[in-house]
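Heads up, the chain below is alone and in the form predicted on its own; it's given as structure tokens.
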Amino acid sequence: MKIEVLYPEICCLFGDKANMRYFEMCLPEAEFIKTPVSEMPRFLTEDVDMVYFGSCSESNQERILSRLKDHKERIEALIEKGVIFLMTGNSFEIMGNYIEKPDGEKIEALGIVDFYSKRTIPQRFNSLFLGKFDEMDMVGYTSRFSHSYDIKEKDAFMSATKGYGSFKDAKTEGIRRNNLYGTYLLGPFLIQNPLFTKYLCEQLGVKEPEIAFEKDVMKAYEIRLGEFKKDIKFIC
């Protein structure tokens, strides 16, 4: 098994180093390859099983932008051949149209799914996270200068319960395109989602996974989202 994990010194924002610290721990056999920004990503010309992208600024989001728009038809056959990406952060904006920034200037994106972005810089938004991902509960926050529209529902990766969807009053939150997961929510996201964790092993091959501390993270995830159920601020 192979996981390729892109660019982790520029795509390392809020914490998003410990979803595939996290996720070794889990997967100890696999083989996690490390791609740093001075080399091309390995998906580009060998099979791997799954690639990460973490959030970053949004100048290094253009950085990425430059070097992966003329590899669109690889990363687009490798998204339909069912091979897993999981973006967290803004990093999934790059598979839209475009992005917009605050002047109006559009940033062509990769066009792989059918929505686009806006940058509201200065202007963050801030928000706990409570949705739904098939029957499972999945809790997070966000911190942010984009939100992103006209995703379809097709194209959704899961309903918006509280907190900030894919924009301010949306009523769903990422994209997913088969095993294409990307979504806003920050930080250690597989630590929080044990369960859609163990979802991601299954989905690499792992029959029954028994992911690392999944006691103390099933307890955390269970107070987390008794807590975010209770009629608590969201947002900030």
Given for the second form:
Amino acid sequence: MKIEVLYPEICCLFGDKANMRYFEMCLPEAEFIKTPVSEMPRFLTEDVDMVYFGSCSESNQERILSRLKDHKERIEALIEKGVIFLMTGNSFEIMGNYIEKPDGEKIEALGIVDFYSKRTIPQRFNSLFLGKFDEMDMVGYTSRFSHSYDIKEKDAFMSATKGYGSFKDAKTEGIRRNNLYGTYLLGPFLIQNPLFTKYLCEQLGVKEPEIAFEKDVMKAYEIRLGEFKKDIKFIC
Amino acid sequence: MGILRYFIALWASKTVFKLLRLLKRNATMYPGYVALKICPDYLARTKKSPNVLCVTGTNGKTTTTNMVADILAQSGMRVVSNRYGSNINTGVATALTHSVNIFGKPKVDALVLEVDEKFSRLIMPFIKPDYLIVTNLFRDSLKRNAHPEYIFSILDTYVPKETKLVLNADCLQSSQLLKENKKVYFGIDKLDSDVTECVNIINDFSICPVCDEKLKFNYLRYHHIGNAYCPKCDFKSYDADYRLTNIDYENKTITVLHHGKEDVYPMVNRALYNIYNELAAISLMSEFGADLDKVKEYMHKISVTQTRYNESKAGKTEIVRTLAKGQNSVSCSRTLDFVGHEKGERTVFIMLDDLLERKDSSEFEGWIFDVDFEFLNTPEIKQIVLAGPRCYDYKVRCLMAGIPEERILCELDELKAVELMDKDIEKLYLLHDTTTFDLACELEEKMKVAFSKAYKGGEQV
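Same protein, different form: I have the form predicted on its own, so give me the form predicted together with its partner chain.
Then the entire complex follows, led off by the chain already shown.
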């Protein structure tokens, strides 16, 4: 099993790095390839089972787009083939049609999923999140300078119960196509959502997966879920 | 009209201050808030003292500001500082109110201001500092500060071109600020503990800003603090004008080399991050033209404020209460590095939850996964107590750091954790957040009683 972590030196804001550190502990047999920004992604030339992108700054998002824009067809083909793409924080915005800057300038994105994103710097949006994916309660946190719009229902990752979805009042959160999962939730998403982590392991072919430190990860998840289901402040 | 509005604002601000003090309230922010409400350009309109010295940066602002203010006050200058108050625009406005008389004339010799880096946009262009220390730039609270690049762009845009900068040559991020300004750099020479590959989870400056190549380090201290160069192009760290050439932990001194002359200063605090703060303060004092022999004398009388660091004794146990700013993974990692490298058997009690968020919300704990808990993975640390509602998140993080489960005590209730923890230990580090300071003091008192009880008549009970 081969998992490529793209540009970990710049796609690592807000605790996102912990996702693949933790996933390595869940899948000790898997090979994790960490591709720096100075190199071309390995998935362009070889088969991988999963690709991970974490949160990055706005200028690094543009840097990544300039690197990947010539490889749209390959990325699209991998997604159609069922390769897992997990994208946390603002990283999934590169899959849309364009990203609009506060001055109105539009940065062309990969155009793989039909939506667009709009930056609002310096206005920042912070929110807890409670939603559902495939009957699983999903929890997390978003903190960002942008929203994404026009995501079709068939392309949405999760339903949003409380907190910001893809935009302020959106009923869905993130994007999904086959095994591409993009979410604005950031930080240790896989640690916060152990049920989804198990699901991902199953998608990768692991039968009855056991995740690392399961007892304590589940306990932390249950405590958080209990708090999120109470009447607490979500927008902060 | 503008002048009249300014004076109304000034008088209202002074009146509000007096009223709040009569009510024994902490009047550090509201007088400034009132002034800005009445006169939005209050910061620009207020006549400044002859010297305006500011400190900003992610970590070390308060300690450095206090040192600078203390040194100037000891030298006989009349100083106004926002040391006990807010470092945002309202706190700075309050300090300005104190710095002038009722006719708006400056009544002090120096304004020493801690300025929040994010709020610099609303402060720097109007107070136009003569000198500005930028201690460092790291990632901080994500919801407030987003990421270091964002904060960098604020400072780079809003600090006036006339301000002379005192920058940290070892901080790859902040040393790149404001290319056109006059500046000096301070830095610490290579230390025995330095490495050439980053051991920290966070390194926000690992690639060359010119060509994207991975940087190489002549020495790397922590995160992106070190001396680097690009193996592919000309990019490299700046040379320090004020070089700390020796740290003598035994005699508690530091040696600073400037223009070929070495001066020895008392070490205010042994934590490396505080040594950086002291070096920054010394560099500023030198640029300011202070008598450095006097500065050495004054440094003897300076200590890090008790809200940040305190030592006490209970039974045979020495209790060290120290701040490890929650939601600030670098600050917290620095504290864990310090605690992890201390000597002797010890316990670490961690209570870093944000009490304000706990009241009506739930804290995002993602930041703790950027903290280097690996520093606590040493057999000399006999127990790690993780207390508060996020204790299981902390536990997962500790387990990821390879810390054996049997050394971890996990308890949702901080006060109960004190009852449950082992008492037979020489040293205890109590790590708290700014929001848990009062609770930490309460726990410290409870610990003193519990540890004294457990050690009666010179023997462990």
